[in-house]
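One chain comes next, on its own, written as structure tokens: the form predicted on its own.
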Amino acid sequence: MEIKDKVVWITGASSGIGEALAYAFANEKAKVIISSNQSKELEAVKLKCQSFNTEVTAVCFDLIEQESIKQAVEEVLAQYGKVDILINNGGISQRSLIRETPLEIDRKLMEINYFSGVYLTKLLLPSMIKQKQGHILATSSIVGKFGFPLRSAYSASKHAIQGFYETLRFEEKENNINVTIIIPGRVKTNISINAVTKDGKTYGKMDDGQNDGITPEKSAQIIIKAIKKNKREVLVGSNELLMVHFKRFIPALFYRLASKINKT
């Protein structure tokens, strides 16, 4: 895919990896819009992707209220007219026991990391099938492969990403609509730090394994090119990707190691 004039929406674009994207396609000159609840923060990446010489617009909404979506889309099309890329990235993450945890931070989850994404594809995918071509990309995770400890509801959001995801794929070839799961494994960002424990608070502490992870801009680069030749998915991340191989390949090596990892 030719990403020079496309226009590409990015969600969750004031940090981590979304932030990374927005200057990785300012740079390849596509039309970026970017998103997030965190107006200040979008605002100084929108002045950054402007040093790209490139066109770029800010459209703050949050991913847990549904109508606050549906105007984000009403602008963005009375803008462009079109989204050429889509990429659902917002999302938060979970440091708790399923036994500890209240049921209100799991449909949060959900909310913020599989429902919106869903409405957002919804509310976009009639006019990439009438325009007959388009390319959504989905941000899960390596334990939306497999279950882990003190993620319970955020590997379930990830999980729930791997169906719906490559569900619409099936769907949509006949539409030139391609789809591209992303599936990070440690990636040094703030999700760790920003992640609900059990009373709905902040985690607030960087967890050693993500600040051991490889860089936001690293993974941009590995994601643009993964669009480039359409992938299906695409990993991202060091060593820990290995567990999807084990998990797949060699299930009772993954069990044994993951069966020592510490649940504090």
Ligand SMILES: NC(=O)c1ccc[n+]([C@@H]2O[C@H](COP(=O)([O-])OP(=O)(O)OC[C@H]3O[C@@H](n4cnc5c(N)ncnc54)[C@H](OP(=O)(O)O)[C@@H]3O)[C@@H](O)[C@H]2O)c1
Second form
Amino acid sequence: MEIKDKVVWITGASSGIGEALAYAFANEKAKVIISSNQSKELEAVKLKCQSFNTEVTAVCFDLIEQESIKQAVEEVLAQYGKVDILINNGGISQRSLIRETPLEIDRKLMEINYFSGVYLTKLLLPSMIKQKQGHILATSSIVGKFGFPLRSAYSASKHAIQGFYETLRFEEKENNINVTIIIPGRVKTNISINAVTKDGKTYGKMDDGQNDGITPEKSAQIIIKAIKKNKREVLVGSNELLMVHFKRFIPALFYRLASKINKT
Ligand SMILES: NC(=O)c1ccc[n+]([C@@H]2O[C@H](COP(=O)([O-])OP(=O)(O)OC[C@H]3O[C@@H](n4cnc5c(N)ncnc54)[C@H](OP(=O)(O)O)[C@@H]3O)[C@@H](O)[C@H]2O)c1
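What about the form predicted together with this ligand, after the form predicted on its own?
Whole complex next, starting from this chain.
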């Protein structure tokens, strides 16, 4: 797939994987729309994208607010008339036990990680179907393939992503809508620092595993390659990705290893 001049909208583009993707698409001379909830960080990413001499637009909104999502889509369609590639990437993680986590936290994670992308997809799909072309991506996680301690709602939101986008692929193939699910393992970003705890505060720590992850730049390269090849799923990471294969092909080994995971 040719990326030059395509209109690409990336959520969660103020840092980490989304930020690296913004630069990678700008480098490919796509028309890049970047979104997140913090305008200062987003403006800094926009400036850096502009150094690649391509068109960049920053649209700031909160993924938890349905009305803001609708307004953002109206703004983008008014400016560009279409979106060729939508990357539902924005999200937050979690560090709390099920028994200690109030339901509002579960709902918050589902809203930000799952429903925001569902709504963006539903709002943009009609224009993609009309032009008989589009590519929708969503960032899941390896914990969208299995459960993991302290990440119950996070893992659930990523499992939901798997089900929704796989269904989307089946339903809209006839309209030439491509769907790719991004499955990161460990990428060195702020995801653990920004993770939500049982009292709704941020966790504030870089996990050791996170710190050892691949760089966001490397992850962006892998994702762009997968888009060009129209992959159904793309695993992004290093040795930790083996757990996905173990769960699928050697489940007994997976459960033995997973039961040793530290729960604190
Ligand atoms: N890093 C990993 O190892 C890893 C592993 C598996 C999956 N993932 C997934 O990869 C995606 C990107 O995460 P990352 O690792 O790049 O972490 P990150 O650096 O913390 O980036 C998260 C992005 O999501 C945005 N975001 C969070 N809450 C938002 C809200 N309410 N409204 C609008 N934007 C919001 C953040 O922007 P603002 O804070 O500026 O709003 C930021 O741009 C996430 O879906 C994450 O679950 C990451």
